[in-house]
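Read the single chain below, which is given as structure tokens and is the form predicted on its own.
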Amino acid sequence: MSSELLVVRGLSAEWDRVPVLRDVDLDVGPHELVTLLGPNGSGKTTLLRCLAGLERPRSGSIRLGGREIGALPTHRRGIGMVPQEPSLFPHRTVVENVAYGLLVQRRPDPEVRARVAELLERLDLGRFAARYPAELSGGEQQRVALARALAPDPELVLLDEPFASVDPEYRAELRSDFRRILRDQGTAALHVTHDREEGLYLGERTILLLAGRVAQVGSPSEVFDRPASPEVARFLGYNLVTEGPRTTAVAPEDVAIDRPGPGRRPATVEAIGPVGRDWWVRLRLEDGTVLSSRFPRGGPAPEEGSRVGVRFDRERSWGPGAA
């Protein structure tokens, strides 16, 4: 018997006869926070909807806690879900929204009150208990949505880009709070995002989904430092340089700019501008390949239109002669 909490094997799905998911295998362990990372259109939300019972896969199996749940209705799967938009009940207060799942389960009133009070305190929502969703900010609504999902003690919580509609200045705080509360509760979670930074920050393990297939699985540092393919590297923000049958991936931070000279690739500076404390530079090699370079501001910076020499401080290659 598998020691994993969620075990998905051979999951395929289609939309209007167009394949969306192709033989997806994935696991989530007990108490584990896993990030499902991929670009828009890669099938991430479809996968979550299949797990939650909101969409029917064409084939494959879904097991949770050792039981097959693929044929069970949504409310019997033991899965909570926080969608991209909070989708709170507009005519219910915060307390009533959080208590909803517990009341559906016909939990005793004292238990409902205690559980709701606990979650409101943990998520810093106590002062909003009597408010309605329209009186809350986007971030506050998402906190309520998480509390509502956690209240019935689900075995697994699915998070579908829950920070996408939150103002940027509150996003980092909300990410940290979500990670903390899930760990404190010991609840396993599968968090979907197309945001590379978010995906590599939140999860203990990252599953990268490209074109409906699992392209790579590993710790966030493993996935970023050792992309499994040029396609993975491109999505993660690497520069790709193709020379015959060989493809090299280089992170913008590893593209060093110097004077033209031996051992350096000739390039032209097409654009340069500040990004926070760094310079961001767009370069074009002689063969037309476009590169991005990023390095700290403070020292001299090349001018637009100037000719420079480029070297790669660290790279990952595929093809003949690759390490």
Contents of the next structure:
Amino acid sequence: MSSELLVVRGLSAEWDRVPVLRDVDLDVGPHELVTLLGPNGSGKTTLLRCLAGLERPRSGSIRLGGREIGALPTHRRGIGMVPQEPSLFPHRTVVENVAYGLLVQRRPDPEVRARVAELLERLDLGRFAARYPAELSGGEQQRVALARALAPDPELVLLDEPFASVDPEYRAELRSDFRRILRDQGTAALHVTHDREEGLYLGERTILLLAGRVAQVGSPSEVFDRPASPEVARFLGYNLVTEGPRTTAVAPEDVAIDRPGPGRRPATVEAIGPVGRDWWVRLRLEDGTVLSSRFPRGGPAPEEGSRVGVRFDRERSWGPGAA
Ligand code: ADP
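To complete the pair, please output the form predicted in complex with adenosine-5'-diphosphate (ADP); the form predicted on its own was given just before.
Below, the chain from earlier opens the complete complex, with every other chain and molecule after it.
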């Protein structure tokens, strides 16, 4: 018997006979915030839709709190969902939207009123109670969507890129709001994103999905600092250098640029430009491999076209003799 809340085993799904999820195993513990990170098209939304009962997998089992829910209709699974796009009922007020799931469950009126009032207060939405969704910003709409998903007190909430349509300057605030509220409520969450930075922030555990397969599971820092394969490293933004049967991954921050010299790889500076507080440099090694290097502005910057020596301060290798 597992102590996990959500236990998914061998989940496979296909669209038009093309496999989209391949034998996915995944666990979410009670109260745990898990991030499902992967590039566009890796199958994240399909996975969430299978969990929510909106899509039928080809095979596999989905257990929540010890019971198999794979055959249950969406509303009986005990799962809340916050989709990517604002999805509120446009002709209902904020209060009516948040109350919706409770009314479907035919909870008594005083209980509905109390629960809705509590959530509006916790999510700092009280002043919007009588407004319609069109009268709210994207971020406010997503907070209402979270309140609506939490109202029936689900065991698990699925968040599908919930900040995608929110202006970047509000995203960080909304992310920390979501995390605080989910922790306060003690609700477990599976948060889908293709954004590496967001994948680092929200979850206690990261599950990396590549081409429909689980490629790595670990704490965000384990996954980011110790990618399990070259494919994971590439998705996380590492440079890949192939030498014979050996592949080495180096983060742009770990590619140091110096004068040509012994122990340094000869390279040419193809381009350099400022990005925020950093220089981003595009380098070409003698075998044609292109590398990115990133380091704080302030010190001297190499000139475009110049010959330099490149050192890897930290690297991770796969293949014969790899560390
Ligand atoms: P992600 O959420 O990671 O971007 P999706 O689950 O949306 O990935 O898509 C995974 C794959 O399934 C993609 O190749 C996509 O083209 C395909 N797919 C998704 N939805 C449909 C659909 N309704 N019909 C056919 N193929 C689909």
